[in-house]
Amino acid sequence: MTWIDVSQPLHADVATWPGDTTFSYEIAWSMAESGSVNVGKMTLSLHLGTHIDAPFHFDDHGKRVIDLDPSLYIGPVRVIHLPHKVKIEASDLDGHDLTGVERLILKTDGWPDKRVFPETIPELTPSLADRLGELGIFLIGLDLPSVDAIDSKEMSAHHALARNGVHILEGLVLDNILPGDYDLNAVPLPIVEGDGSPVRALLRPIL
């Protein structure tokens, strides 16, 4: 089966967290100047578009991107659909058989227009984080820019997920993805000091 790209394209108009670094790309060294090649330069936030959060993002003593095992982001994943939520609770997983699932993606439909940064999003709750930990799930992905509310300062979902050993993949594009089982490849860049990293997230249906 063909891999499906579920990452946001990076361009000048990609939605950026208010106040964060916007995306820019330019030719820093053109063929006319070099005589042989174009060499580009880009500037962006590490939390732009589709990205992972390293624990250092919300914990000064947390792991940086380079410390994370790439295999967290490669392997089987279950996609479930949880639309029309304000908060996502542990009870929202009731009725979903997650036995043996280690990576879980939530399709929330809570950010319908990726060209515009949302004013509000469904937020993950500590009860959900605890349930994920109990189930042995170590990666949560979702189609939102954050696991917490947009105006959160406490970052309670981030911290609760970390306490339960659950890593975070945000900003997925799941409009055309049906619930089910997939292979996932969403490896971050090896940024030594990074608190996060953009990823090229890919899904492939498991038949």
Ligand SMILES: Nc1ccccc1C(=O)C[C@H](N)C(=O)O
Given for the second form:
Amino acid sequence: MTWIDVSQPLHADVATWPGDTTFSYEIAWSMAESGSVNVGKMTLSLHLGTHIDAPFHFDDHGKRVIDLDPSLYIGPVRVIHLPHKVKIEASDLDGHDLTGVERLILKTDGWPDKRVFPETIPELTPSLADRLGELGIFLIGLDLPSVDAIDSKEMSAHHALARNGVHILEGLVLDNILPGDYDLNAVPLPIVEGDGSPVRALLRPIL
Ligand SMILES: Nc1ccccc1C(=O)C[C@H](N)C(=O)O
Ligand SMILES: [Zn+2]
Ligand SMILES: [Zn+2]
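Give me the form predicted in complex with the ligand now, not the form predicted on its own.
Expanding to the full complex; the earlier chain stays at the top.
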């Protein structure tokens, strides 16, 4: 079975958090100039497209990307569908048996057009973060640009997840993904000081 790409392509028009650094790519040194090769250069916010958050993103004393175990982002994952929510809370998991699940992806359908940055999105509640912690889930992924509301200053979901040892993977493209069990591969770059990192996120159905 082949891997399915669930990442947003990186190009100049990728939707960016309002006011944040957009994506740009240029050839810094062309074949003509160098005499041998094209050498590219890119600039981007570490929180655009499909990416992971390091705790330093929302906590001055939190871990940087280099401190995060890459194994968090490789391995079995459960995808569940929770569409049309304003808030996603612990009780939304009630119908789901998540015994043994370590990585969980929420397909919320809350960011339908990835070319446009959303004005409002479902937010995760601290009660959900606590439930994930109790279940032993250490990675939450979702098809949204944030686990908090767009206008949040408290970042209460980010903090509650971190308190519960749950790591964050944002901006997945799940339109063609059905609920079920998959293998995940979404490893960050070894950015030593990074508060986040873009990832190439891939899913492969477990049959
Ligand atoms: N408040 C911001 C201001 C500027 C740039 C990004 C944000 C974010 O909150 C990003 C989002 N929570 C993220 O984790 O990617
Ligand atoms: Zn982020
Ligand atoms: Zn975030």
